[in-house]
Structures are given as C-alpha cells and as structure tokens.
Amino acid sequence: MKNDVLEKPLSTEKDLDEIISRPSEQLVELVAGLGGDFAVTGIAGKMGVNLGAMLVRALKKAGVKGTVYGVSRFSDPAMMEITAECGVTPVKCDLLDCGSVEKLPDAGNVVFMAGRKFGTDSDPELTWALNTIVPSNICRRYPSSRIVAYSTGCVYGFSRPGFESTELDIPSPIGDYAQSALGRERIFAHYAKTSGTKVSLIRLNYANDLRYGVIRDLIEKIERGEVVDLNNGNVNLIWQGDAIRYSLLAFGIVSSPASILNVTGTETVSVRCLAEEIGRLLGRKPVFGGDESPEAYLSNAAKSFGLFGYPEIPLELMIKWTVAWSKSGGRSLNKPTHFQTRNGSY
C-alpha cells in the first residue's frame, strides 16, 4: 500500500472503510479475468460489507461489467442500506430455506461468509444447521460457480510458536463450533468432489479492524483495568483489508478437489508483549492473569504469502492505529473475539 495511506490519519469510519476496501492491483487483474457476477452470502457480518465494497471497486477499476450481490437475512434493516451504499446489490434471503436459495440470482463467483459461532453453547443444533445445511444449499444452487468459502483456524488443534498449523495438518477441532466448522468444510469438499465445483477454503485467524479484533479487545481490557487472560499465550493477527484481499485472490486457486488456504499474519505474537506495548501507548499498565500456555490456535500462512505476497499493513501499524482510534473515541462494535477460549465453548 502506498505511503500516503500509511500516513493518513484514520479519524473517521469513512477513512477506515476506504482503506480496508481498497483493492490491490493484483486483485484488479484477477477480477478482470474472472468474468461474471459475484454473490457474497452472509454479507451482513463483520467483514462482509468491506469485502463487497472491495469487489465493487475492483470491478470498476478493471473496467469490467459485473454485479456484486450481497445476500443476507438482513435482520438489521440498516445493514441493507449500508450494503447498497457500497455499490453492492442487497438480496434478502434465509439461507436455510432451500426454496429461497433457489431463487438467488445467477453468479459465476460466490464468496461464502455465512456461519455461526457465538451462541453455540446455548443452541448447538442451530450452529450445526447453519454451518452444514447452508453450505449444501449454496453448493446445490451454484454447482458450476467458483466458490471461496470462509472457515477458521479453529479446525486445527493447538500448536506452539515455530510449529504453527499448516494446510497439510490433520484437523482436530475442539467443541461444537469448531467441529461444525470442519463439517462446513467437508460439505464444500464433498460437492467439489462429486459435482466438480471449484472451491477454495479459507482458514482465517483473527482479522483486525479498528472497531473490533484482538487488539481492540486488549485495549478495552487495559483501559478498564480488567485482567488480561494469558491462558492462550500467543495469537495470530491480520489486518482486515489484507484478510479480505487474500480471500478474494483465492478465486485464482479454486479447484476440485477443494484447495485450502491459511490466512493470517506473518508472525506469532505473544499476548503478554502485545498487551504491554498497548499499555505503553495508553499510559496504562496491564494486569495479567491465568496460566500462560504457549499452545494456542496458531496457523502458518506461508502458502498465502508465496502465492500473493506479504500483508500490506504490519502489526506495529495496526497497534498504533487501533490505540489512536480508541483514544479519540472511535466506535467499537462491542463484539469480543473470545480469543482466550481454550475449551471450544462459545
């Protein structure tokens, strides 16, 4: 990303969303060659609108015609308006309803972002339904489309720094959420095998926006004087714009059988060191608690770096931006990541 972006103060959400959704030249070139429309299912989540906006901007910059459809129940009506403001065409749909899914517009390219994590403990049946039945509905509707499907690094077991999980490792999910997320992957892999659908599965670890993410979680803990839990002593982080960019570039590696791509930052970060740096910038001393375990959900994203280059926004800048945003009263989504969780309970 150009230096003017790195130096640009992020004082408004408009500035923030503009930077997050800015497409790279590499993505513009890829989009120009894909052809067809895009459907983004589950667009009303934390990353969806930025992803849809990046696609719209990439298509425009490439000079090619194409519609980006944003599919969601839109239980919050304001999200439909926000989606439309980005140039995305909103489509209201209950993805569990086969009849409604069948009526979705044609699209040669599908980004699957629908799913459920939080609330799993109180209603695991719904989580399993949303994470496995919905993918089946989408695969039946779009058997000939390219599909990039979001998953999670939680499908792996715990690993240590220096031995982070790679795409070749055997999954070992803990708890209903992670198990159902692996179930989601298996559904996509099944249709890739039986229907020839070209799929790429994105195993993401902790995208960060200034309004949410691990860094924001730690800032809020430190500002309130609450204990920073060190049970997971290390974590992987990536800027949301970079996470979206890698995910969309994965349209270039969709395949049958399905391909797998870890998406996260270049380094494994000590939670203690991260909190201490945040505390230094805030002028507050963190309070630590818990047994500091080196094992956590840690992923090796070397494959994505080899394919698409390194992240544009480094960890140091993410920290500075997020602390400055919080100090100036920038909005929080109030959606903790619960990155400290080790028992698979969400």
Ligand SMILES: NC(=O)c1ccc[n+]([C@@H]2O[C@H](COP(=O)([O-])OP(=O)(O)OC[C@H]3O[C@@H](n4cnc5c(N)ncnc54)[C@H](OP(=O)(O)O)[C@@H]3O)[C@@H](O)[C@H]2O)c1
Second form
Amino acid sequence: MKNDVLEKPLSTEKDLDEIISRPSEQLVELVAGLGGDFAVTGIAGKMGVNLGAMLVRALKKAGVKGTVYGVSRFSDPAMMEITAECGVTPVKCDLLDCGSVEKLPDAGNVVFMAGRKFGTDSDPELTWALNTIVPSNICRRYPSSRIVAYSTGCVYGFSRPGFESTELDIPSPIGDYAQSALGRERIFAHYAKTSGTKVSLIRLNYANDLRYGVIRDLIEKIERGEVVDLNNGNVNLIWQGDAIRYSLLAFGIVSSPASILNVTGTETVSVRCLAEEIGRLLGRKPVFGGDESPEAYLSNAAKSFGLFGYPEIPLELMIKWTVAWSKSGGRSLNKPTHFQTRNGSY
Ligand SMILES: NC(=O)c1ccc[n+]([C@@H]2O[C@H](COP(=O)([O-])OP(=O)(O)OC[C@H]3O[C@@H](n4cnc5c(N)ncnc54)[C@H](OP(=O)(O)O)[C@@H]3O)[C@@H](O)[C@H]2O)c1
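Go ahead and give the structure of the form predicted together with the named molecule, now that the form predicted alone is out.
Now the complete complex, all chains and molecules, led by this one.
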C-alpha cells in the first residue's frame, strides 16, 4: 500500500472501510481471470461486508462484469442496507435450510464465512449443526464452483513461539467450537474429494479492525483498569484488509483435494509487550494477572507470504491506528475476541 494511505488519518468509518476493502493489483489480476459471479455466504458478520466490497472493487478495476451476492439471514436488518451500499446484492437466506439454499443464485465462486462460536457452551448442538450441516448444504448447491471456506487457527492444538503450527501439522482441536470447526473443514474436504469441488480452507488467526480485534480488546481493558490476563501469553494478528486479501487470493489455489492456507501476521506477539505498548500510547499502565503459559494458539503463515507476499499493514501501524481511533471515540463493535480463552469453552 502507498505511503499516502499509511499516513492518512483514519478518522471516519468511510476512510477505514475504504482502506480495508482496497483491492491489490494482484487480486485485480486474479479476479479478471476467474470469471463468473460470486456468492459470499454469511456476509453479515465482522468481515463479510468488507470482503464483498473488495470483490466489487476488484471486478470494477479489472473491467470484468460479475455480480457479488451477499447471503445472510441479516439478523441485524441494517446490515442488508450496508451490504447493498457496497455494490453487493443482498440475498436473505438461512443457510441451515436446504430448501432455501437450493434457491440461491448460481455463482462460479463462493466464499464461505458463516459460522458459530460464541454461545457454544449453552447450545453445542446448534454450533455443530451450523458448522457442519451448512457447509454440506453449500457443497451440494455449488459442486462445480470454486469455494474458499473460512476456518480458524483453533483447529490446531497449542504450539510454542518459534514452533507455530503449519498446514502440515495434524489438527488437535480443543472443545466443541474448535472440533466443529474441524468438522466444517472435513465436510468441505469430503466434497472436494467426492464431487471434485475445488476448495481452499483458510485457517485464520485474529483479524484486526479498529472496531474489534485483540488490540481493541486490550485497549478497552487497559482504559477500564481491568486485569490483562497473561495466561494466553502470545498471539498472532493480521490487519483485516490483509486477511481478506489473502483469503480472496486463495481462489488461485483452490484444488481437489482441498488446499489449506494459514492466514495471520508475520510475527508472534507477546501479549505483555503489546499491552505495554498500548498502555504507553494511552498514558495508562496496564494491570497484569496470571503467568505466561509457554504455549498458545499460534500459526505460521509462511506459505501465504511465499504465495502472495507479506501483509501490507504492519503491526506497529495497527497499534497506532487502533489507539488513535479509540482515543477519538471511534466506534467499537463490542464483540470481544475472547483470545484469552484456553479451554475451548465459548
Ligand atoms: N474475525 C476473525 O478474526 C476470525 C478469526 C478466525 C476465524 N474466523 C472465521 O471467519 C469467518 C468470518 O469471520 P467473521 O468474524 O465475519 O464471522 P462472524 O462475525 O461470526 O459472521 C458470520 C456471519 O454468518 C452469518 N450466519 C450465521 N449463521 C447463518 C445462517 N444459518 N444462515 C446465513 N448466515 C448465517 C451471520 O450473520 P446473520 O446473523 O445476519 O445471518 C454472522 O454474522 C467465520 O466463519 C469465523 O469463524 C474469523
């Protein structure tokens, strides 16, 4: 990304969304060659609208015709309007309902984003249904499409800094959410094998927007004088725009059997150091609790860097931007990541 962008103050959501959804030249080239329409299923969450907007902008820049459909229940009806404002065509659908899924518009390219994490402890059955039956519905509806499916780095067990999990490691998920997320992957991989559907599975670790993410969580804790729990002593983060860009570039590596791609930032970050830096910028001393455990959910994203280059927005800038955004009263989604959770309980 050019310097003018890096120096631009991020004072409005319009500026923020514009930067997050700006497509790279590499993505524009890829989209030009894909052809066909796109269905973004589960668009109405924290990442989907930015992803849909990036696709619309990439198609426009490539001079290629194509519709981007944004499929969700639109539990928050305002999200339907916001989706449409980006040039995405909203389609209201409960993806658990096979009859409704059958009626979804054709699309040669599908991004799968639906999922359930929070609330799993009180209704694990629903989490399993959403994370496994919905992928099956989508694979049956779109057997000949390319599918990029979001997953999570939580499908791995814990690893140590310096020995972060790679795509070659055997998954070892902890708790119903992570296990059902592996179930989601297995369903996509099954259809990739049996129907020849070309799939790429994206194991993402913590997208960071200014309105949510690990940095925003820490800012809010430090500002409220709450204890920053160090038990989960290290994390991986990536700028939301970079996470979306890598995921869309994965349309270039969809395959049967399914390919797997870790998506996260370049460094493993110490939560203590991150909190201290945020505290310095806020002028407040963080209060720490607990001891750093030697292991955490950590992924090595070297494969994505080799394929698509390094992230455009570095960690230092994410910290500066998020602190400035919060200080000036920038909106929070009030959706904490719960990155401190280590027992798989959500
Ligand atoms: N954000 C991260 O840092 C992160 C990290 C690791 C993995 N991931 C994974 O990446 C994906 C996208 O992330 P996200 O943060 O945007 O997720 P999110 O905020 O949970 O959004 C997913 C959206 O899917 C929609 N959905 C759920 N069930 C549905 C159903 N039955 N039918 C139709 N739509 C349904 C929901 O919107 P409606 O209620 O309107 O339908 C929901 O807001 C998720 O699968 C998530 O698990 C994200």
